[in-house]
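For reference, the chain that follows is the form predicted alone, supplied as structure tokens.
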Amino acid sequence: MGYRAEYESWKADPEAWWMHAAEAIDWSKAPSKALFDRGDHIYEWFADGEVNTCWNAVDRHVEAGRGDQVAIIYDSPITGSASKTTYSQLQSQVASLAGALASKGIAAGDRVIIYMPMVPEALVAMLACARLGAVHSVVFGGFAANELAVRINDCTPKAIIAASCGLEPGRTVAYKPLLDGAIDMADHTPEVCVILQRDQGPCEIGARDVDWHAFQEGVEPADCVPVPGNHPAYILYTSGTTGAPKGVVRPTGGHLVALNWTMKNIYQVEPGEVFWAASDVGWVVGHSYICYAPLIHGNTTVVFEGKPIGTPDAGTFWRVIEEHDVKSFFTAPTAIRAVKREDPKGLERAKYDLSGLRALYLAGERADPDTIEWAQDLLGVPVYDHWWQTETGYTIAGNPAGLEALPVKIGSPTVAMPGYDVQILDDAGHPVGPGTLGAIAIKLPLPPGTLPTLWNAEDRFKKSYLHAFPGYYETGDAGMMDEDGYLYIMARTDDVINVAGHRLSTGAMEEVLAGHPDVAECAVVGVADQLKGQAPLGLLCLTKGVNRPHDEIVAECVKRVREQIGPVAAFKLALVVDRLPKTRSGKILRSTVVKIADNQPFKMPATIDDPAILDEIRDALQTIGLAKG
């Protein structure tokens, strides 16, 4: 069945597409029907099955007779290390942690935060909570200490999972002093921190610590504990408008079905074969990729501790997709940018066999065309752009080349999963026709899979995502969807600027400017105007080596926009700068941005990559009359 027709059989029966789909995944107990409606737009998803999401990641590819197949393969150009883990292998890893787990205490229920970097016994220690139908919060490894303990005291922990620290290009961050800071902030306290030693930056054991493997000596290894459908997987904090992180909550059994459904029908593997997310455990992409839907399809995930360049160049990527064989290659746009920068004539790809590669995949940001072209030619495979969520946990809008590889119209992350029924709606609310830019909301119910909740917020979940159009979960994203029903995301709802009472889209100036070939990366925010009420501002990093005049550069930049976009878009403001402020997962910090020009107080970004970053900006603002304060 092609894309049309098996998207028409989702949307003419839900309720039989999701069984139907619900029947690759091994239940304790079956469901007796798909979806479940608690009222007042609350929903969820194989409520009356039993599974085990372990057993389902491991175990029965063990029991299959798979055991010898690689699970994991860890790369650590960092450290000049790489290992292979076995089904078999690491079934027995999984279950005698998870003894040890039990032999605390903890069992179904009972929250785990994780504090790992990327290492293979961040995945042991994930799949261990899951064996025993402990809830998982992983917190990306080294977050600042005020950060963890808001976390420790929203799920309240029965144990920590930590390292002794994590490596970047040229340090070691040492995670031991930032729990420790966090425990003392914290109004709750775990029982238990569990602490892999790492050799690059063993810490002291302190009195309410356990080493790794001393805390695994002698316990039985525990089995698969079967729990509800509906039974919370993990929670993961995502970002908050109010500054309060919001724990978005993955329910077990929609998160086995959709997330198996999508490695053969989004990203074309077959058990068996190599797929590679590089990102980290801490964000969703890690969680959904690099950990869970591999290993549920029976797949080899790879874990990368590493850069995109400087670990030890711009070809580690090729290095790693050569080396282990990687099928299919998910990463976000903005390591691919930074290769480009570091590298643009791929001088690095040349040198490394990349035959075995059937496609690239963008997601986490907007990918550029300009990007995307790039690494078309590049790689000389598909480069498919798609979107989704940390809420979602998998592709709302992307192209389902396992199933049928529509044809790619570069800016489009191209069609709407089965699943979703995505919408574009005015400010009333109401749907708006092709080609009009306006909120991208999906009608309700979302899929299996997604967050039926916040953890310990419900109200807070209404009022984020289900207020601004009833009946609708609303993404915070904007766009249009063409006549073809293609979707282009264009910005955040508030990356949509008002200039002179013409709605623009930042995300449609940022294309004309990456096309600029001097231009790697660009972000358009808008700033404040007396006249206009805002004006779009442009920042530019340039491309290694280009070394014209800045201010021939912005005058180019400057007539692009005029020319492609018009004279509506009022763009005058650009500069260049050396690098832009962003997260750890690459997320560009537009907002904060938009507040130090504007001369408004902000709260430093808890996912910040380099905080020092921020005063380079404002001091470049300032040179163009803005950040006056």
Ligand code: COA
Contents of the next structure:
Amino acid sequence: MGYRAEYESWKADPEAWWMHAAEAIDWSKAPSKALFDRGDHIYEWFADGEVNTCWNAVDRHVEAGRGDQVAIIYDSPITGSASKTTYSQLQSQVASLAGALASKGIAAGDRVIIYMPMVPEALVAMLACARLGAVHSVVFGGFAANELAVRINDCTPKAIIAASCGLEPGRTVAYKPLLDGAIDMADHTPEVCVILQRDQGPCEIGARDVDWHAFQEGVEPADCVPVPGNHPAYILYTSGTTGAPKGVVRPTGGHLVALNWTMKNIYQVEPGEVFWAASDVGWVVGHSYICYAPLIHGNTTVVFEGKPIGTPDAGTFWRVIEEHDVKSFFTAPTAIRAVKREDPKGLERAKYDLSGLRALYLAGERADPDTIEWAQDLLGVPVYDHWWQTETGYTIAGNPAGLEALPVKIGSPTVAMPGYDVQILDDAGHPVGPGTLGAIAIKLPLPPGTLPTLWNAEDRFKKSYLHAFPGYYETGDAGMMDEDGYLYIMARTDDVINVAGHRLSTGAMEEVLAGHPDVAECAVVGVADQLKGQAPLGLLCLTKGVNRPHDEIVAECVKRVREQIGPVAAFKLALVVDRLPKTRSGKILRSTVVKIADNQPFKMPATIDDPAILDEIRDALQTIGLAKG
Ligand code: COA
Ligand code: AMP
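Can you return the structure of this protein in the form predicted in complex with the ligand rather than the form predicted alone?
Below: every chain and molecule of the assembly, starting with the one above.
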């Protein structure tokens, strides 16, 4: 069946279509049906089935005789080390860690935070939780202690599994002080912290801590614990409009079924082949496509600890693809832009044989046409943009190349996947025709594996996603669809920005800046950045009477965001201004500021309080190299 027939087959009978997809998963108790309508637009999938994620990602492959196949390739140019873990080895490592966690009383439903860099043990920790039905929440290493504390308070973990350090080019990131700082700040205290000591930066083991290896000594390995299909597999926090991150809940059964479907149909790989997503386990791409999907599908996954450039050069990606015979490669457009900037002529690429590679997949942010074209020419394989979110956990719109490679239209992530009825709505919630811009919404129910709710925040879930357009999920993206059903993603409709493929909340940064004693009012916007897509820019209005040098205050603000949110916020640009442009009702005109900064044409907002402020803002932006016509 081609794409159109498959999509129509889903649309005609979603229940049958998903039950058929569910047959590829090993259930302890098969679900009696796919969709469970809980009323009030709350849906669950495969709720009465029983299943274990770790069994499906590890044990069943060993049982099927594939124990000697490599499950994880660890390639770490930043440390100069590499290793391979077979499915059998992974099974014993995961069963051992799960046994140790169980011996501390961790059981199905208990939360465990994982705070680790890109090492295979991060996947072992995730799978060990899954083995017990414990709910993990992985926190990205580039967040500051304060962000970790917020997550500790929200999901109240019984245990934290962390590494002693992570490695960034030129510096070692000591995780332990961040971890201890976060626990000191938090209201909740975990019972135990399991610490993986790394040679590059070992740490002191405190009273609450236990060494990763010592923790597992003499314990009984644990078996897989079946959990209901609607059991939360994990919580992953992502940026929303306010400073409080949203705890996206991933349900177990739907996650298994949907991710498994994507591996062949979207990413074109057969079990046994090598699939590589160059992201980080702290992001959704890392959850779905470094850890779970490739393993569930029986592929070999690559855990890459390095950067696209500088570890050691712009040929790193191509070296990994050749060396490990990667068939499908997935990364963020920023990473390709970084390589392009460093090696525009592709001299590094010429050193490697990439004949095994079938396609490059890009997601996480808008893929600009220049980058796509450059990558296509360089690699000689199709480049497929695809669009999705932490909330969905896998592709909403993409090119289902394994089913049928559709023509690429550069600038579009292609078409809606089966399971997703994507519509473009006007402000009143009415569908608009082809070529008309509107809010991108998905008709409910969302497909299996997508978020059923937010952790501890059902009301926020409804308010954030379901209230704007009754009967639809609001994606937070705006865009349009063409006559052929190709989707175009143009912008966010909220205050979320995307910096180097990392989703960040301008509201969270504003909260930090507003906490500076000299800042009376502020606004953070995302301005265009050639490498990272967007970069945050802070506009600061000072408290009356503050007479200190502006660059001192700006430097303090930059430091504050780094300390309170983390280096990943990449907050480096700030500017003191006399006033902020506002509407008469007091709303800050953020999008107008962005247009001025990026030299885009804009209409004078009819409700602006004082148009003269815009000239002041333009002058101020020009002092830092923005708004240059
Ligand atoms: N732990 C600690 N710090 C981290 C970190 C981590 N896991 N990841 C990033 N940081 C730090 C970086 O060291 C940098 O710190 P600095 O301000 O001291 O230089 C800061 O956070 C910003 O990082 P980043 O935005 O990644 O920028 P960069 O200049 O270091 O690298 C790229 C630029 C393009 C090479 C890099 O962003 C990249 O590889 N992007 C790919 C994007 C990606 O994989 N996204 C995931 C979604 S698919
Ligand atoms: P995250 O939840 O971090 O994956 O971020 C999701 C958001 O990133 C989406 O809502 C979009 O705004 C943006 N995004 C992700 N993929 C794409 C894409 N292929 N094209 C345009 N924007 C994208």
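Numbering follows the first chain given and starts at 1. Basically, rigid core = biggest C-alpha set you can superpose within 1.5 Å across the two forms. Only a predicted model underlies this, so the values are computations on that prediction, with no experimental measurement involved.
With the core held fixed, Gly545 shows a CA shift of 2 Å or greater between the two forms.
Relative to the superposed core, Glu15 shifts its CA atom by less than 2 Å between the two forms. Taking the rigid core as fixed, one finds a CA shift for Asp529 of 2 Å or more between the two forms.
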